[in-house]
Number of protein chains: 2
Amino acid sequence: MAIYTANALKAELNERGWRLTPQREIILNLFQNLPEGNHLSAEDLCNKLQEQGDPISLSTIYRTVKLMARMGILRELEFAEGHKHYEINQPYPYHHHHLICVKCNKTIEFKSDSILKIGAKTSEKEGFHLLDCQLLIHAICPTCQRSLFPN
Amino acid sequence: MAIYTANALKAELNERGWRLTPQREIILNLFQNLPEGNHLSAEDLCNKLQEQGDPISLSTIYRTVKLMARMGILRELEFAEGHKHYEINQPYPYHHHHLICVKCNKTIEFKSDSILKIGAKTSEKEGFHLLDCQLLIHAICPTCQRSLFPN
DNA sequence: ATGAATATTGTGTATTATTCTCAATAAGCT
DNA sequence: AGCTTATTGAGAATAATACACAATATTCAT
Ligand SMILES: [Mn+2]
Ligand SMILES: [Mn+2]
Ligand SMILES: [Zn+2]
Ligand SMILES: [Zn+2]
């Protein structure tokens, strides 16, 4: 399950003049051991780390999670909730997408390698370095279709 | 270019017990006449409306834009900037996706009807009512690849 | 057309996610 | 072991968005 070892992370960080810290290693490990389908907000992460006996400040969490997203290690998910969620960025056979109810935020994951291919081809064509590629489907779930009014 | 007439909007609103207001009509018109490739934040919208002589309060703008996204009239775009952008939600031949540089936010639009099909099929299969379907490619643009350090 | 019922607006205020500041600490390198 | 400087944690600052509520305007039934 572990794709990134601590050493691989260290190598990538050092290459850019950055450093491997215990905090970064702990956060990477947490994400790697997270069951698929879990999407953590910064707060979620903070709580989970506290519980597991590795408290890390919220500031550091925000910084780390942003850093790792920009390295392509984590995916930044913006559902309709007003805050970001993160999950590990898995390659091909595990790579997946999200179908979300904009009313209750119910989320369903699904796979599609043709989308992944389109993403890779498009970014290559434009000379971009691909980090993440996610199809986001905004929809209304069966339950919320039945509920009558606003919101 | 105008897909939604004011009357069509009124019908959809009334059907749910809501009302057509001048503000809603004006905002819809603005989006319909916006050239492709323009993505407006709430603030952008507020300024544009002011300039065109139709000032509308920021509260109403936030409410309207959220409402229209939930009706499937507007798409809610979350790039990497910390605030949402909106654009009109066009059907098939105009429907498109976004490739975004996470460092400088440079955005490139591209089309793909196979993705649109996957989105429709997936939401149908799960019994969801489809509102919007967007492939979001996070990447680093050629310029930012060259720029050395963090951020 | 008129009026009652109530959805919507605008103003101001509250909330909340995320970033910033800065002194203290510690990773990486020689 | 020591130097350089990236990183951390605590708290303050920022900025996007939501909320509260009185005033207004839309809808619908007379
Ligand atoms: Mn997921
Ligand atoms: Mn667009
Ligand atoms: Zn739902
Ligand atoms: Zn860029």
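Small disclaimer: the values here were computed from a predicted structure and weren't measured. Throughout, rigid core stands for the largest set of C-alpha atoms superposing within 1.5 Å between the two forms. Numbering follows the first chain given and starts at 1. Compared with the form predicted on its own:
- When the rigid core is held fixed, the Cα atom of Leu131 travels 2 angstroms or more between these two forms.
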The other form holds:
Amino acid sequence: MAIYTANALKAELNERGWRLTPQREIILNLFQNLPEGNHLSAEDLCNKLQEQGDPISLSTIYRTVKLMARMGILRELEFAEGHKHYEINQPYPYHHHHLICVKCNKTIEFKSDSILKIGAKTSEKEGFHLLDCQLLIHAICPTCQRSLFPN
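Switching conditions: you have the form predicted in complex with another copy of the chain, so give me the form predicted on its own.
FYI, this one's just the chain on its own, none of its partners or other molecules.
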């Protein structure tokens, strides 16, 4: 998948009968400028937008991130916190997966070509166009293991 520009997003939205609203463009820009490894919940996104002087309602944010996730622009991530996080869906070789501690929510990103290859091969075999392939591993980190199982 290519990195989305405002023009590419506008064209794809128009193709589907939707518009590129100023709010959608602002949200896209924020995600494209996030430092690598940052994931935002809808609430985090709302706070960041307010801080930068772009207050967008939480309901608009939820609709927009869901739409962008369905389009393959954002990755929707289900961490151990009970709510979804989002990040820009980077093309290979920036594609990555997540190892998440279910106790402290520490998240480690890692790359695996074999996971991506399996996803691509399976999609192709079934006639699908791959938008995203992600593996979330839920585990307990060494620090939390020590607190749960002291010697």
